[in-house]
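Next comes just one chain, in structure tokens: the form predicted on its own.
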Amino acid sequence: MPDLGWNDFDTLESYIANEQRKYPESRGIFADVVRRIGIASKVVAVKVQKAGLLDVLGSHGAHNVQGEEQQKLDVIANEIMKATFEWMPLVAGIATEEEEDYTVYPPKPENEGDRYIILFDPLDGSSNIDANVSVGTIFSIHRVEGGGYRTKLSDFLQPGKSQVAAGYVIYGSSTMFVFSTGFGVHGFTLDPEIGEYVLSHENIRVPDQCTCFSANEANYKKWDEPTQRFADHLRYGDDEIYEITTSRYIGSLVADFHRNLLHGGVFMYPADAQTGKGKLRLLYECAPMAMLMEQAGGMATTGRERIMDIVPTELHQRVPVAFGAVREMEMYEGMVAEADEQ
């Protein structure tokens, strides 16, 4: 037999199988959810790559629950993700950024044991897709509280620290599946020749350098004083460790987060100082990214509170957020605390 090189890399399938072997009590139920997300993302990736040829660019002509104009690909990606889970007996329900309410799936008699809640942003950054900018899918997985089959709103309104897994898929020059189950962050790149995700970034750690400052600086005047002071310190301060820091903002959370996760930096979308409200959604964007950032050795904060500790009060709750290395995030929290004390 010729050497095909299969022992030289791990696919997502083989990685999940190897992880399951470490836990004899595992029945593979949770692994099936992660596996199915990987399969669904391949379908979305094809739609994204062929967007200019399939007449799926541009507005869908409707608005989502947040009042934002839906893109055609938003709707397509949403339907693909929903179809992925609705037949799975272990999935108790889903909630998506594109729909106002959550969906509960009735229990199936063949299922026993844990059941899971899936929350997802089917196509983050879709407003940029006409310009061929990288977009992505974000997901978060929770266990149904207390087990059993009576899924309720509180099962969806769990804090980020109770996530059993979170991750994203970025559709760019290559397609990458990045996720964590609480044991580090691992990235798999889709090999188009074999149609499989291959382990390319094992145990990702946030670099201890602030290479990029990523924020919508057009909103600078809307930020509160400590946030402005923090941004100024990174961009214009005398601290020599920030001499390499440059402004880089794509406007697609997955793309900005992915770059900073690999190369180091701060991403933030602060609250509007007048309203006190953030823009990004806690359940679909902030909490899953916060789990990844912490698992990679960084921090995620509102400036006053750890993102993972926030107990949601509604499905589409928005919060201010900052992601980055511990040094910068503690500096930001310190500046906010100092301003609050005055």
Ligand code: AHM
The other form holds:
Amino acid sequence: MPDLGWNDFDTLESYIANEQRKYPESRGIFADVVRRIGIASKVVAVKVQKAGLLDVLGSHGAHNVQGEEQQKLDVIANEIMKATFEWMPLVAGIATEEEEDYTVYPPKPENEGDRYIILFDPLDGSSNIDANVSVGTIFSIHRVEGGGYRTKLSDFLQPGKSQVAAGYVIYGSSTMFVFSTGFGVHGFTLDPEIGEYVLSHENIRVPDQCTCFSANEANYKKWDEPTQRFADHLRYGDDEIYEITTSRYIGSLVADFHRNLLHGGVFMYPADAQTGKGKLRLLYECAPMAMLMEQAGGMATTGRERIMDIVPTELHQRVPVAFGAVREMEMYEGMVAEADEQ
Ligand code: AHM
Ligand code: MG
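Could you switch over to the form predicted together with the ligand, since the one displayed so far is the form predicted on its own?
Then the entire complex follows, led off by the chain already shown.
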């Protein structure tokens, strides 16, 4: 038998199939959804890589529901993701960061049982695209019980802790698919030669060592006192465990999160102290990343509340967020609690 070089590793396909075999009662529906996201992300990856050639860089000239300028690639990635789920009978509906309203897909009579809601940010970090910076797709999956015959807004407004899966795809120097179904976090790297995601990072655990501090430090003056104190402690404090901590901020959540997940560190986008509001969206960014961070052994918090516990009140809700290892997140929550008591 010649050495083909690919007979001894898992692809996303084979991994999902093996996982599914562990649950004989599984109907394979959910596996199908994850598989479809994998395929859609390959299409987006091609578009991102050919962006300069296809003249799709730069602004589309329209604005999304948050009033931000949409980039052409945002629109393309959004269309690709939507097209992926539109025909899937077991997807009850979708909501995307790029559109104000959610979309419901009516069930076919033969589709009994649970269906799924998919929430996604089709191309996060898109303001960086023109500078060839890594961007990503983030997704979050919830179950709608009873076939989703009357799928409604409240089916979309579920807390992060009820996610059945979450993940992201990072379009970087290589393309990686990182996801969790509640049994650890696993990363698959796209092998461009065979066009498959290959298991490269099984059971990712966030390192205890806080190597990076990642935040938009130009906002420092807008942060509240405990957040400033926490950032100062990690960056300049006397604690010797933070001697090697360095600042790293790309401004592209998937890229910043991915680096910290692998190398250890704190990512935060705190509230503006005057408005009390954060920038990142609960449903499309914070909740899915929180599931991954917790599954990797870390924590995700607003400073006062576990991100996974927040019950959304609106589709495009923004919350303050900090992701990191347990020691730093507990320290941050402690500093916030101390300030609240005063
Ligand atoms: P986007 O979804 O419009 O791309 O915005 C989200 C991005 C994140 O990727 C990143 O963490 C953050 O915005 C950066 O914001 P800032 O430029 O304020 O630091
Ligand atoms: Mg985004």
